[in-house]
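Only one chain is shown below, in structure tokens, and it's the form predicted alone.
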Amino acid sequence: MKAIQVAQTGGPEVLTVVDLPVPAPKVNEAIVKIEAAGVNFIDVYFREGRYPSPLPFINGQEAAGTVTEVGSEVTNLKAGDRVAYTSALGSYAEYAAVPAVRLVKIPDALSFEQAAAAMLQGMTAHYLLYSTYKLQKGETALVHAAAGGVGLLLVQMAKKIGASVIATAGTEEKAQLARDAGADQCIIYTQADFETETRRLTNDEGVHVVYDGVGKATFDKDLNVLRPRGYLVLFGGASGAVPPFDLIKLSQKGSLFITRPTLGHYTATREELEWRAGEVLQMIVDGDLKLRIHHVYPLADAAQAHRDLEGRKTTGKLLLKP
């Protein structure tokens, strides 16, 4: 089978096409013939070595496809089942051996592309809004990079809850995508200071929560746009890691909260995984959540997909097609 392997960490050029045997399932695994694989910033972190993994490894954390074989202890799946998953390394390939406990069945109404586009980013938006900081009707949230894959889903879900959304984006085109998703206000951060604008838009009261996947470039100002006892939910570092930080600043700026969550801790049990995935996939079926698939690349073009993702050239979801 073809796969995209990382033999040494580094830039996009380390993503190498290799030929490997189709894996055999362990007792608790299923083999999935991958029809579409998601491209996400966590893949960049693994490729760079920011998230360490033994070398060599097949990159990728998210995919959808068809079960071809199951291990001897797997009872909830059979060959032919349409499934999707995230948080299991190795999806940039034609086949993957996946722990059966991580696989969820796809509704018949969804395509493989939709399912692959929804798992990581959809469940991320879900846990951020419904669990990390449980956003309430009438509250105001600031969503950074609102035209990105997670950002567009955050905006839609937040509006479904009944919250007000202030979105940031880098261009007018991206700002319009955020408005189309339901954002009440959009700040083009290349043209205006998002701290100043957010304070103005909230009558200097600040927002209840900031959902930030950008990191280093936005962190300091995030703290200045929160109301007292507000929450900064830092779920990514697209602009780089946040430097060491003195916690006394949290009291000085209004007894603030900061959390750095990851999806794995919010899908730690089978029950929670099924709840989140089920709600997200059903929202798509019902038309309450619209996916934006920016581009589908051939598997061999994984390096270009990473360059486009890191270059902020994309809006919505990137997929690889084996």
Ligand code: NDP
The other form holds:
Amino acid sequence: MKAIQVAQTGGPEVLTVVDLPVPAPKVNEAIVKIEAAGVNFIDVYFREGRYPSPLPFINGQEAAGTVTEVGSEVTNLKAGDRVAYTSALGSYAEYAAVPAVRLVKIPDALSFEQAAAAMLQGMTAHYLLYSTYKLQKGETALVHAAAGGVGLLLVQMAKKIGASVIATAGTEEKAQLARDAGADQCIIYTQADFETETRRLTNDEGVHVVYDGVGKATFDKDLNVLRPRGYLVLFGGASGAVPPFDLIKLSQKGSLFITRPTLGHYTATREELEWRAGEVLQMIVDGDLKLRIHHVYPLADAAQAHRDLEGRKTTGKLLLKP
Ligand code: NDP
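Form predicted alone done; form predicted in complex with this ligand now:
Below, the chain from earlier opens the complete complex, with every other chain and molecule after it.
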């Protein structure tokens, strides 16, 4: 089978097409013939070595496809089942061996592409809004990079809850996508100072919560746009990792809270995974959550997909098609 391997960490050029045997399942695994694999910013961190993995590895941790074979202890799945998953490394490939406990069945109404596009970013938006900081109707949230994969889903789900959303985006075109997704206001933070604008838009009161996947470039100002006892939910570092931080600033700036959550801890049990995946996939079936597929790349073009994602050229979801 064809797969995209990383033998040494580095830039997009280290993503190499290789020929490998189709994996055989361990007792608790299923083999999935992949129809669509999601590209996510976390794949960049693994490729760079920011998140370490033993080498070589097959990049990617999200896909949808068909079960071809199951291990001897797998009872809830059989060959032919349509499934999707996230949080298991190795999805940039034609086949992957996946722990059965990570696989969820895809509703008949959804395509493989929709399912692959929804699992990681959809469940991320879900846990950030419903569990990390439980956003309430009438509250105001600031969502950074709102035209991105996670961003567009965060905006839609926050509006469904009944919150006000101030979005940021890098260009006017992206800002329009954020508005179309429901954002009440959108700040083009490459042109205007988002701190000044957010304070102005909230009559100097600040927001209840900031959802920030941009990190290094936005972190300091995030602390200045929160109301007292507000929450900074720092869930990624697309612009770089946030440097070490003096906790006394949280007190000085209003007894603030900061958390740095990860999807794995919010889908750790089968029950929680099924709840989140079920709700997200159902929202798509019902038309309450719209997916924006930026582009579907051939598997061999994974490096180009990474260049586009890192180059801030994309909006919504990037997929690879084996
Ligand atoms: P996006 O589609 O959001 O792409 C990243 C976006 O970040 C860009 O389009 C760009 O939007 C913005 N950005 C701002 N500064 C930079 C920069 N210097 N370089 C690159 N991009 C920049 O990606 P994803 O939806 O896949 O991920 C968004 C974030 O969410 C990432 O940080 C990712 O790690 C994190 N994440 C965290 C999870 C968790 O559980 N903790 C799970 C899933 C994702 P613009 O041009 O509008 O600024």
